[in-house]
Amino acid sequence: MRREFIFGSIVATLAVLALSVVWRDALWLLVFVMPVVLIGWYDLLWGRNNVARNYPFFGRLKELAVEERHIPQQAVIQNSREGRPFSVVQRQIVADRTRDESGTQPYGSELELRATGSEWLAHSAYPVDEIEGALTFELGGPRCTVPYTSSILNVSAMSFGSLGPNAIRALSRGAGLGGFALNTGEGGVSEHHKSGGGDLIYQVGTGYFGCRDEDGNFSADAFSESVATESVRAIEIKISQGAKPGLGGILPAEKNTDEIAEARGISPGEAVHSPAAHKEFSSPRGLLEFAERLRDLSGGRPVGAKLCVGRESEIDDLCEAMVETGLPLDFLTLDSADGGTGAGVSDFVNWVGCTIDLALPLVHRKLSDHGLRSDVRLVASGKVISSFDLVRLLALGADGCNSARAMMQALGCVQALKCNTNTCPSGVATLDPSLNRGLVVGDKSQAVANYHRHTVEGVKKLVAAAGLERLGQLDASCLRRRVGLTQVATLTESLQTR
């Protein structure tokens, strides 16, 4: 669109004047022309969109088109509650945030706050002026010797190559400004993830990417080269993907480029699958033998997991394993049911896997019970946007939590939903060089740095709000859910499992 844009207003500007030469009042013609040849090049050069930067002037039309979105929304359209996976009035918490505004709300609420199923932070006549302590959760149990203080929020895994690497800088930029961890996801630890000094958590997938032989094995040697930079504070296992549990992936030849090749450690050009499971271990017992082989080979990191709770029964299961051997996880990762991917098989999307609001708390009690949860922290993930998403899990018994869409959303994700083509309009999901440079890593990830911060802040207010002195006294009996016209029950009794 960029060279059409460059070829069109030449040849409309060129036209103008000669068109002149024969007809005097032509020159009228450039009050018109004029004003759509200077702002897109200006967009082209200077631009801060992305949007606008990779569509000359028409990126305008569309971000007009969202800031005005009200009156052909609310008349012909759709309402501000409306809009998936996510709706209007969430994603502008995110812009909000991400330009260092405010985030005030006129007129009242646009939710319905009377539908079953809406839930609240029970406030308190007494609030607290400021909660006590930083808002961060120490990962690292009795076999870690190199704990990681962690941000209550990070980014959720996300890899180089479903990602454009402009997108990755920024990101890992952004979280070097805000002090909060990036994790890699299954591709590997790139040279954009290492870049703008933010720490990292690095994933080990089922095709063992970054850390694999050329046989696609496990190598010892790989993976202690891979985690020997100082920005990897911790390792997870990635077991199942909430958008597609039970799946494995493939990188098609055509996004097998050279950098991707090199980050992950395989021969450029070809198409690689990742399998369904770990060839490492099959079993509870086998996946802490090699979180512990994971620790040992990276200097006594936190290592732990990443799954979608599928079958109660493996849970308990675990939970025996780590009991028997010794050898618990430094963490848990959950995610979601509902959690984002960038392609899936839909029958996956829509109908395997667990959501958050039941694993989060079967997972905590399960952990408990086997005496278990104060050495095995909980991170939860899946569709957290706003503060009060944040509070929610944590109240449900998550340590910390990740967020990817949100991060995307402060790169400048516009909801396209063109994740799987390659042609993503802003320059977030795609490999495309033309597209890539619609993102400014500078503007982005301070972006990514005040959305962040201004979420976390807001866990402080809400916690507050409560009357806790103490990020720790927050639980789901805080949190009130409708669950009938009339009746009300706190999150804890509306949440039982069995």
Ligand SMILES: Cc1cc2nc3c(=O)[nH]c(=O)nc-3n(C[C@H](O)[C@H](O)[C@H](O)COP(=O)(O)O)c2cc1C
Contents of the next structure:
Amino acid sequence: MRREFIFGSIVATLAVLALSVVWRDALWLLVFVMPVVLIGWYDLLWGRNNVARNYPFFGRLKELAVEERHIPQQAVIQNSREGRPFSVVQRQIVADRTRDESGTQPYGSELELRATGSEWLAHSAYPVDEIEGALTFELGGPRCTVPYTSSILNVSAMSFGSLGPNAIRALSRGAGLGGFALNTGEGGVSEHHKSGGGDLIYQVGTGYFGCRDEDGNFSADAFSESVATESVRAIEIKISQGAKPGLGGILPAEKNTDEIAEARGISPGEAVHSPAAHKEFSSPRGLLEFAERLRDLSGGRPVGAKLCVGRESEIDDLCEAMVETGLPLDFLTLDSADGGTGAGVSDFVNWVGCTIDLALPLVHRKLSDHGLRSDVRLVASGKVISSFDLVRLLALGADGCNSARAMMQALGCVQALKCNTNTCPSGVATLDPSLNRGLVVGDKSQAVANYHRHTVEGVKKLVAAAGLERLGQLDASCLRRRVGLTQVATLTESLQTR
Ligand SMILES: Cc1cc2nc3c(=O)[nH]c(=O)nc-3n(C[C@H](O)[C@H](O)[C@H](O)COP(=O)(O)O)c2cc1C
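Let's see the other form, the form predicted in complex with the ligand, since the form predicted alone is already up.
Time for the whole complex; same chain goes first.
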């Protein structure tokens, strides 16, 4: 192929030049010929890709087709059940809800309802018309003096930096319109977070962004300043996230703009490292004492911790420490191993941590065993898209749920899988102003509020269909799972957690 390319490129160039002697306009053909010739010769001589060096230009075309295969796949090839991490059916649910459409579906289910592992809600022959009570829960245990009444669905942590300014503004305004909260992620509280009137959960990560001194240590003064705004309703200490538990991160220099640096309390233009572990604590007791300190500094606001479950014994240790110290966390946010990230390392994205369907019942049970369940609220995240996804996690023990990627989809994310390249085509996960302009804050804030409202309303309908009068009556016995071709178990029975 190399020989053919060398011969072909010389002949094609000479042929066009010869033709131009008799027909001047033929020179225009070089517009098509020269890119192939120049790129091909570059690949041949200096290319770093094996296939492209052997098959100049055409090898590169093939690489491009592989890299961008999701575009034709999503546009024409996929059936409704395909698409990863989210299928066409799942993305359609979000799209319908953002457009305020009814979400009705013709003809019947497109899912494999008879497959082993499929789950459903056991409805009642005696459904109720409407359930009682608001779909909210109180965030704040015995040590908290300013509890927060939270929606059962909030926006999961995504920092300004992983999302662009318009995306954060639209989420903030959407949360304000819909009466729910937006987690700042570990990048600090930016002006964009405060712009739309939504409630905020301030996340304190290992980089202590927004609450650090010049050396990257926790600073009580900087923390007090960050939480001084009334919209900060709670504080979440990030221990780990499902997509990359136990791994730190780096903010590349080119992403460290003046605005990002201001929100994070760092100097612009330099790469900044977030370590894997916190400097402020290295034991359950240390975590609880740090949480108590943040509670005091924030005037008594709820303080919790976010983690993806790894070693089960560490959950026991945490429960024991809460009992021994009398300093229970106000909430625990449990993230699923199949959760999202702006940029993750594939070993960690795929093979570290426990998924939420196993982690949530485990932690729920351990807290109950230690007599802590009424003090510590449980928030769960991991691929919450539909109202059933929410009901499922509430039934498994959650008081509320967070969603990151469904909210991104409500903002217009098309699952292009470019969050780590700053080239997100929908302008959601990029800082490039020329791409951010695609995301119109007014439209998308309404879309986010619509998605939230329809999803929470859907929960009401599902709980009523189960014949329950209140959300609090929902538990794992309301759900069924097909565990074999002809075997069914309640979710309580089917989940074998240590
Ligand atoms: C673009 C992006 C940025 C994220 N940034 C953070 C972060 O700063 N802190 C954090 O704890 N989790 C972060 N996450 C994880 C989410 O908060 C959430 O836990 C996870 O995606 C699971 O929720 P989902 O399945 O609804 O997306 C991020 C996720 C995404 C997609």
